[in-house]
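Only one chain is shown below, in structure tokens, and it's the form predicted on its own.
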Amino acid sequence: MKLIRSLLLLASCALLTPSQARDTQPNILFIFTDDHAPSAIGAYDAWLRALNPTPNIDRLAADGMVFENSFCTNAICGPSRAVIQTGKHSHKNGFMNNGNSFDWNQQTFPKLLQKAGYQTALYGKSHLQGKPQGFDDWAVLPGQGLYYNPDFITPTGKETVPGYCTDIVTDKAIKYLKERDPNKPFMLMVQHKAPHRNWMPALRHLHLYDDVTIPEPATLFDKWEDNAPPARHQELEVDRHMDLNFDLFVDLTPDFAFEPSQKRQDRSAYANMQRMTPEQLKAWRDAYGPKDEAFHKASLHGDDLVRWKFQRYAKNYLRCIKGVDESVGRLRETLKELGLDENTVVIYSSDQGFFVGHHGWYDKRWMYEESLKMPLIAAWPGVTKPGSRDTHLVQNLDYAETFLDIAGAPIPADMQGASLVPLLKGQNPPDWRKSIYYHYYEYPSVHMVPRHYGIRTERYKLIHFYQFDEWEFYDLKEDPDELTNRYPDPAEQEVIADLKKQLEDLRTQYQDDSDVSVKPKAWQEEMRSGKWEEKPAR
């Protein structure tokens, strides 16, 4: 079916004159962030709506469509980007975890857009290693990149740019919009580092939210009593694993001499401080110094300490998001100034969701909703109904096909997703997927979340932590916070058996031949060796 549709699209494009082709090929502005949870977007969730965290992203939503059931295939930075580039699951594109190297020689959608007459550009975080291919211009951060005075890898070499990363990436994108070839449609990818750990806000936002209390998620003090063992043997708790100094900046300066509280500690904020100018450092310590002093005087313990850590973390996270939101506003304003706003599809997304204290955690990786769900908002003038909301099950697996379909370019038959264009037009395709497939591979690694795969339907979720043969099953209609694992429930066995069959069908459909063998003894050995820690009583 995909092959027939692609041939028809190719034939129709061949009949158009160059002028007609340009008229039917809208520009595409893809704004992509790192770790932006839908719950931290006003258009998605009432949890933080009173704080108005994302007015510009909310305006984009008002002008277009919000996808309410948007999911990732593998909740971690590099793999999510690889899926978007290729339209293929991790096991097919070869980038299964952040330790892999992406094969840029393979088929990617930017290369296909170039063949369709598009000029392409990428600025910001790539996280796929190597020099990007398929782009006429690019400047990418090495690895995770830095928030302050970051380095960029460009076609002509390495450059260090003074300033704040989100602003710099936006500046590069705006410069491109003003200087590009006006006779060709463009695909511009603006990929921010924010709001990735270590959540370092711009100087202008250091005091944002100082006078408010961030609402705590209802599951902040979840004890994971009903989960399979993996939930109790991880390293991403606000309580035990969020470091006061390296993650929350308490007393942190370039000459800080203390060791972190855990061996797999992210020290990027401390490293970034070595790159700050004296003026930046002064503004930073002027903002955090008095707050740190108040923290020490309070001498907090137990739940009170967890609550303080959550407030410091959530405010820094939202401050980083404020910079991203301002970027969205600047980019859309530039489109308007240049007369490009009526013929440009603007899409906002992030590589996965994020735990902002939900279940007592930070980070992502899990197949639980806060990690699995990713934001997707699209405004296509004249095509997408303003203020519309879609509830179909969609994934980042669909982005490449969507970009190609918007451009009127053929969609290769070996891509594994489906174009979202019919949904953007308000249609309800009768053959749309009824379930999504997920597979996470990165273990043992940072945060120690074990490998797992699973299926999510409109109502149910089944997860298999296959290394240790542990299962979880949730009824999302009755238990949206996933607090009750009903896998052992005799009343659910018929549903679970059907989901297991569907799960194996999905693995066959997507040709996932990854090693999912059970190794229960390894679990016991790792616990004995101390790699996994039991959670102490609070």
Ligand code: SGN
The other form holds:
Amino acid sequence: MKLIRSLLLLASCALLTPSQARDTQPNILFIFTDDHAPSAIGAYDAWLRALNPTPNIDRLAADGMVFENSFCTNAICGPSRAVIQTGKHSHKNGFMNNGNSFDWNQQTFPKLLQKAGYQTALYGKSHLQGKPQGFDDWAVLPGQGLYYNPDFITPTGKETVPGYCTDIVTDKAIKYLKERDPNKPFMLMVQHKAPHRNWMPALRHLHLYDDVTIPEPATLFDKWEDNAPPARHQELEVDRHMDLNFDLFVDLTPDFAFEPSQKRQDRSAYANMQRMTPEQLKAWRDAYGPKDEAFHKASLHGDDLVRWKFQRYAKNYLRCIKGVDESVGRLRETLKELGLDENTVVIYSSDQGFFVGHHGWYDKRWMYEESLKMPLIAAWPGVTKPGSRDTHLVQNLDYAETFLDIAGAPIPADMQGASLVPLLKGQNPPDWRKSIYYHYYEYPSVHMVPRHYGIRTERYKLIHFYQFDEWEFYDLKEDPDELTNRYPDPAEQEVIADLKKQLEDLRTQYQDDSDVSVKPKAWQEEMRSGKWEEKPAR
Ligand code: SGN
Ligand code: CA
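Show the form predicted in complex with the ligand, please, the one above being the form predicted on its own.
Whole complex next, starting from this chain.
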């Protein structure tokens, strides 16, 4: 029966005209940003909604489906991208932390889409090192990329493009949409640098939010008193680690000499400033100069200084997001102009979540909700119900399988996720996963978040910081902000024992045999004091 069905399908495909083939194989536009927290998207969170930070992304949500329980497997940039390329966890695709290089020779979904008849392209941040494979056209930013007048690596060499990175990447994608072969379906990945640190908005957005106060997250002054020790030994606090000059571009010198902070291993803020033309730098200084002057006059300390830093940070972050949101609008407008909107699945996502002052932090890495959650919004005309919201537990592990399924291409058995197509169709598959698996590997490294793995179910979360043998358990229903580690609570031991078993089952299922040994106490002390050295991650 199966054979007959396959033969019939094959026969019908052979008879399709190019335009009919297009209808059965929809185009895929994947818009992917760097560090865009769901909480900074109007369609996700009421927190910033009054500011209307993302009208175009919200429109996409209104036209399609919002995944409310969308998670990454490893909350850091390169690894998230490697999971998406391969449909496999980090320990399987070999890209466990940003210091690794991606093996482009392995199986990736764009290569499989090419085999299925798709033309593929990638523009923007790759962060996987090496020349991308599986793309007919590409232009990627070296490393983290720069916001102003960035370099790109292309199949024919390096180029420097004047302008603002988000706009340039969008221009490249629009050019591709206009010039590609109209007789083949396409899969286009538009991967912005924004809103990644150091948060540098486009010149036209420098005054956005000047007259408003960004609402502070409820946990801005969290002191992590009831968490396990790792939360108190990190380096991602707005208060103690966010640098006025390096992160917030505050002029600390009489003539704005802008010396890079000595504390930082990475000098991207400095590199970005140096790239600006005199005109760009002037517009930049004109915008920040008066604000810096007012800041110096106010001579703030303690919580007041944290509040000020949070405002400067959140505003610049949201200004970068405004650029991304405009890109989404321009790309969708282009699809419409070209008559492609009805036959293109548009997906918006970002490599992980982000702390926008939540728990007093910036950056990501933790298995805590703010960084574990990824935005995922998909509009597939005629398939996704407009304005719908899905609550199944989904991961970036599922994207490769989903893209292949959308294209009608077979999903290789060694991919570890599941196609989201049934969910996009509004179905409720009875065998859908009941828990997700997470594993973060980059320690010691920038921001000092220890390695950990864990499980999250609809209600609970169990985390093991294995180098230190510290455990955390949260009941997300009772404690959604994860303020109180209930691991030692006698009343929770039964639930915890069950979760531990499920966690081991997941480790077996996904064949994670990476080293999770507990380190000796002396080594732990050295790591905590920051003395322990390892090749720093890029
Ligand atoms: C850089 C950033 C860090 C960030 C890592 C990883 N410093 O080192 O703040 O955590 O990248 O980010 S910066 O000065 O260059 O911005 S990731 O998104 O690439 O994983
Ligand atoms: Ca990122």
